[in-house]
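One chain is shown next in structure tokens, namely the form predicted on its own.
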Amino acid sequence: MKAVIIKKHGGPDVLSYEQVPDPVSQKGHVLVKVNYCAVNHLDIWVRNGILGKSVIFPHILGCDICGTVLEGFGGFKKGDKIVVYPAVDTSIPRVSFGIIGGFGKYKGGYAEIISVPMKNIIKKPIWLSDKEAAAINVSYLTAWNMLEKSRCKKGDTILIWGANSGVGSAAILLAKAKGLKIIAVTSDKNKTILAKKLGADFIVDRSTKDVTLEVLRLTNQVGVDAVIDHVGAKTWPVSLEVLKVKGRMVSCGTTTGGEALVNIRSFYSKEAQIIGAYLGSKSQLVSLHKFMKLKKIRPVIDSVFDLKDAKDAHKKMEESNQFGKILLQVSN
């Protein structure tokens, strides 16, 4: 089969489109023909490498998968369209679970065929296209989990960083459908326009305005009920500063680094909470599908690259030139 593999950590150039052996069927697993696989920041973190985490080379990235099962099992027939729930068991201490195509033993969806646990298979909602279905399993599930952990209710105000990203754009759509008041952060005029179209009530362009001052101005110095922070080190200080008394910051990513310097006094004096969010459960993914159908929400797709052009897809994400999800088309 054809796949994009990495044989070492590094920049986009370590991605190599090659012929590799097909995966072998094993007990409790099923072979899936991959139709589309979305690109996520996890792919970039694994490609670059993180101190203390390892993979077995050659490794195949990709955790956001829509495809067809190549063999029947349980309630599934050969040829059924499915999506793959990305979380798998891990032996790493103090980590909730591993992710397919991430740091661990499971090879991912940058390949024509993948072997995954049968328990990770979910029928593709018929109202979603294959492209749309591949865009939901990571970013939208993570945003859904973060919104649930934020405990925001209708009318509450939430700050969402990185409106152009997969998690950011997903959080705006889902938060709007939940009746929340949204302040979104963007980095240029074009992304501001697109964030407004998604439903953000207020936009802060961080390239022209101080985010802290602007958010406090928009909330009459009260602050926001919650923050969706998937950016990391550079945004944590601001995220904590703009929370109202008893506000909640929900964090899921470290795109700008994993170690942040924060104002501890500001944090405890307002009795704020920092809550971690790591993907979400399989049952949450099923409920997310139902919610999106009910609210007529379709995922935002920025662009689709052929699998062989995975390098270009990674470069686009690293340059933050997308608005919504970047997909790889693996099979027709």
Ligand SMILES: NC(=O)c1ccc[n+]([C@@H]2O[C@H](COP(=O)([O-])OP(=O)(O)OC[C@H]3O[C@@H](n4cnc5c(N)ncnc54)[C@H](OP(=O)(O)O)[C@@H]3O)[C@@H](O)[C@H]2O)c1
Second form
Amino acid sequence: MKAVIIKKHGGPDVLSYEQVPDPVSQKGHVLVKVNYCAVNHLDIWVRNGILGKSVIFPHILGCDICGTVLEGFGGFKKGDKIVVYPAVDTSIPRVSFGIIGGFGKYKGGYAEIISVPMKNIIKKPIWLSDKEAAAINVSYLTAWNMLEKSRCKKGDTILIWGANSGVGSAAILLAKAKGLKIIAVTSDKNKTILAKKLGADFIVDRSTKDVTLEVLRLTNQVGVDAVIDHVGAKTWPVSLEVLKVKGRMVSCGTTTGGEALVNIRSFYSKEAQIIGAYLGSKSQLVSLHKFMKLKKIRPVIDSVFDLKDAKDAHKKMEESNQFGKILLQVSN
Ligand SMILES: NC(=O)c1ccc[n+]([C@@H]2O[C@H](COP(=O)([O-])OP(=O)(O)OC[C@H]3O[C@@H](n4cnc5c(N)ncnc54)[C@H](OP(=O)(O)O)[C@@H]3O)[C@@H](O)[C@H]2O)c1
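Alt. form predicted in complex with the ligand, vs. the form predicted on its own above:
Below is the whole assembly, all chains and molecules, this chain first.
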């Protein structure tokens, strides 16, 4: 089969489109023909490498998959369209699970065929195209989990960083459908226009405005009920500062680094909470599909690249030059 593999960690140039052996059937697993695989920031972390985390080279990235089962099993027959729930068992202590195509032993979806545990297979919702179905399993599931963990109710105010990102754009769409008041952060005029179109009530362009001052102004100095923070070190201090009394910051990412300097006194004196979110459960993915159908939400897709052009897709994401999900078309 054709696949994009990495033989070492590094920049986009380590992504190599090659002929590789097909995966073989294993007990409890099923072979899936990959139709689309979305690009996620995790792919960049794994491609670059993180100290203390390992993969077995050659490795195949990609955790966000819509495909076709090549063998029947359980309630599935050969040819059924499916999506892959990306979490897999891990033996790493104090980590909830591993992720397909992430660090660990599972090869991912930048390949024509993938072997995944049968228990990770979910029927593709028929009302979503293959492209749309591949865009949901990571960013949308994580945003959904974060919104649930934020415990926001209709009418509450939420701050969402990085409106153009996979997680940020998903959070805006889902938060809007839940009736929340959204303050979204962007970094240029075009992203501001698109964030407004998605449904953000207020936008703060961080390239021209101080986010803390602006959020406090917009909330009459009260602060927000919750923050969706996927950016990490650079945004944590602001995220905690703009929380109202008993506010919740939900964190899922470290795009700008994993060690932040925060004001602990301000944090405890308003009895705020920091909550971690890691992907979401398989049952949350099924509930998310139902919610999106009910509310007629379709994922925001920025662009589709051919699998062989995965390098360009990575470059686009690293330049934050997208609005919504970037996808790889693997087969038709
Ligand atoms: N825990 C989980 O299960 C989970 C699941 C999915 C994703 N994640 C993590 O969540 C993060 C986002 O993932 P993604 O795939 O959505 O990434 P992405 O599409 O590449 O988005 C990156 C975002 O970071 C923003 N950003 C970068 N520097 C910033 C700064 N200094 N201040 C404010 N915003 C900044 C960018 O906004 P601008 O364009 O405005 O700079 C952009 O919106 C990644 O770290 C990823 O690993 C975690």
